[in-house]
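First comes one chain, alone, set out as structure tokens in the form predicted alone.
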Amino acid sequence: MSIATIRNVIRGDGDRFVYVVSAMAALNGLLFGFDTGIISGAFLFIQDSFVMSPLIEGIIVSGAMAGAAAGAAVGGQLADRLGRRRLIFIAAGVFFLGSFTMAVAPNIPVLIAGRLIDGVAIGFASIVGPLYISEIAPPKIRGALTSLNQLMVTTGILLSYFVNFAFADAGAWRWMLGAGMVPAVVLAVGILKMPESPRWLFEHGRKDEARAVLQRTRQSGVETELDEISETVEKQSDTGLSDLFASWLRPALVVGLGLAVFQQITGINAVIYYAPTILESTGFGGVTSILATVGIGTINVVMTVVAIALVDRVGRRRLLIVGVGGMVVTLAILGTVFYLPGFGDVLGIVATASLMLFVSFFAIGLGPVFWLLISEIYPLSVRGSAMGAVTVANWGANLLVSLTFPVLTANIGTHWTFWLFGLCSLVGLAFVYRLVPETKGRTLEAIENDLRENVSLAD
């Protein structure tokens, strides 16, 4: 790439500008993923610093989920009121504060407080990142660009595993948790140079600014898209938060809430949060367990790249069906591995391979497609609030799984816990097949129009 081309990209005078903007917004996903993964390695050494029960262990790990649910509960409305760009900046600042608090925590209550603060930022980020990208991306590549957020989630998880491994020999869990301040600063500085969502600008009467943003992020069709946005805004002039419960929006709300819950109760974050602990129980040492999770994190990133390459060609539904179906099979195998005795050292190898396959199927289906779909299927007037409600459900289910996983494995065994996740995946597969729509290649306004005209989303 020439110097002139780079200059044009930075100024927004080239076709690549939309990729630059989307990549910067996707750093929200990096914060999300880093916080998700960093606790898995740090927790092995936090246990050496503080005496705690299984319940307290669950509270420390799930503290971020509780904060994320709270952040998501208000994040959607804040995104609608303050703007997408401003909320991204706020999320970066809150994440910095939470990471710092955890790094200096002198006791368990302060550590939990830091996890809660970090969680609030993650709640904001999990809404506003996909929302911002979906509204600024051209329809033909919206799937791939919005899925960049999930790619950065998986990259953040992998990065956290490398950080964990780097500090594992020293057991320096404070450095592990404090490292989150770095991506927070990068996001805060970078978003200052990015434009606001054109749809949010138009909705708030700033039409010339909306046109200017579209001209920087589209090769053609700016006026046509502005006309579609204008028509949508006129239709929603009498709408509000009460529309979240209107009959015409109910199909989209059911799809969003269902996917939100199934994404979590199928067990992905139990694996992410507790992967070193799971592998350590098979006979791996602490450092070796953390190193094995690097492999899991790598396959997560690779398969997310595969999903991004396919989502605008194959479609959302097919990726979900293949992904969830594969999760059913791998969870059944994983439960069987932990059920059968006498594996010895082989157990760790088979368990690691099974976890990698499970994560692979999640990464091409429920991982990226859930966040993409909820950024597409809701009307502009309540898009932020609807995504907030769905994301609260997602984090609530995440909280339930992460809090109960240690208790479940202690009481019913690891094998039954994974089989339970497998059963949830099977129900989720039926849900996807019956209700989840295909939105590939369609404008957000066309999807909204189908909702208002009572055209079935699943057709």
Ligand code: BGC
Second form
Amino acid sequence: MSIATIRNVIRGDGDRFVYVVSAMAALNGLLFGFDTGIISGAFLFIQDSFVMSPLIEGIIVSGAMAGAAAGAAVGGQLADRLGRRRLIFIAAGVFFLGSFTMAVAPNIPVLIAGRLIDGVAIGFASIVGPLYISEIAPPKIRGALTSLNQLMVTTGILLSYFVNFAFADAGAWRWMLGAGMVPAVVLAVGILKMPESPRWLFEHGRKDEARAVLQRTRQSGVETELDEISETVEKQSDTGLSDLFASWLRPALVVGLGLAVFQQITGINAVIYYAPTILESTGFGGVTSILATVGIGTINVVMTVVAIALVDRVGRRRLLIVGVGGMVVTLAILGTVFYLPGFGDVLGIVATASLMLFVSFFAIGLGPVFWLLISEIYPLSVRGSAMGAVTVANWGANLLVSLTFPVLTANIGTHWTFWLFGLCSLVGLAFVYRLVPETKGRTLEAIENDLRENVSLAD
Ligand code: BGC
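Follow the form predicted alone with the form predicted together with the ligand, if you could.
In what comes next, the whole complex appears, and the chain from above leads the way.
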């Protein structure tokens, strides 16, 4: 969102309603970020309440990701069938249930059940937040508005650090986990007042309602946009799901799946989830490393704001290329710092600075742009299902990296682990350069048309 756009919103000469709708839907992102971030702090104290084997520990920490993969697997189809808005309402309900179950859990099985339920909600939210916003946003600012969701993911992660900090003295893990109920209620109540996606309405034969939503969210061009949607809907076969395997859709699936996996195997969550441990190994004390972790969380938020300001101006591809390129360089430096013998103050500072730069490059590229692109490049008839498939891959890769990071550092060393992430980033850079399309400023219907007519996606 450019400064001029922000000014317009404040003055009121932009269409405020679409910003309010997008901000409300972006609470999905807040819950996604908060609920993935909160466990690291809560876990320290859960260990005091229950006796656990390492396997159970692993299940509690990673259970949400497995749940999220399951949630994404069904969430996409639910979004296509029930509608985007209804799924957001359901996601908010499931978030509430998961947080409540964890907060009152009398024993480990109930705690695990709560964590899995919470994960399912995270899976739903990770799809439906960007999906809903991208379908309701005007094309010119779709990138900025959809990326509000990622801004809220990063804000949620940061907020979880503060909540952990606030309840840490009391060791109140139940309060930490239960805190997620608050945004869940706000989202459930708020979304009831928001309209359904005009594209989903149109596709389900509710044309007048679609027109009414566009009239509320656009200052002009409503009829042209409706015509475009109508043309697209006419073209699509009514088979829905089988479209997912149509050959013309393959390039878009490859782009989505590739970005989903690269977003994770380049190591962002090794840093987000394990930052204090990494920083301690550079010689920082416990408190300093927790503070530096808050610093990393803050930079993640701030650089996502920068991405939002740029994404509709410089475009998706350029942000990705600069972002992933920067990750290659910072990971190479990180590996080298950890390779050099004997950590002095200087190397500790270089390592911390490189970690922060690495997160910055993620936050201007792969962080927001992955979620944005997968909400843009799929045809309306299977948009939810396709996003679902791609999001399952994202959560699967996330699980893989978070589970293997400690094993990798123990076996091949921290330096090789970072170099490995660096290598993955290098391959990711080539992938982006060759295959990822530019979607800036175009209507979702124009993007779909190119895909149908086999126009090379990356042109
Ligand atoms: C990723 C998450 C990650 C977060 C960090 C999201 O886009 O999907 O896995 O933890 O960004 O900001």
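Numbering follows the first chain given and starts at 1. Since the structure is predicted, the reported quantities are computational estimates derived from the model, not experimental observations. Note that the rigid core is defined as the largest set of C-alphas that superpose within 1.5 Å between two forms.
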item: After fitting the core, residue 223 CA displacement of 2 Å or more between the two forms; value: no
item: Rigid core fit then residue 335 CA moved by 2 Å or more between the two forms; value: yes
item: Is_shifted residue 432 between the two forms (CA, 2 Å cut-off, rigid core); value: no
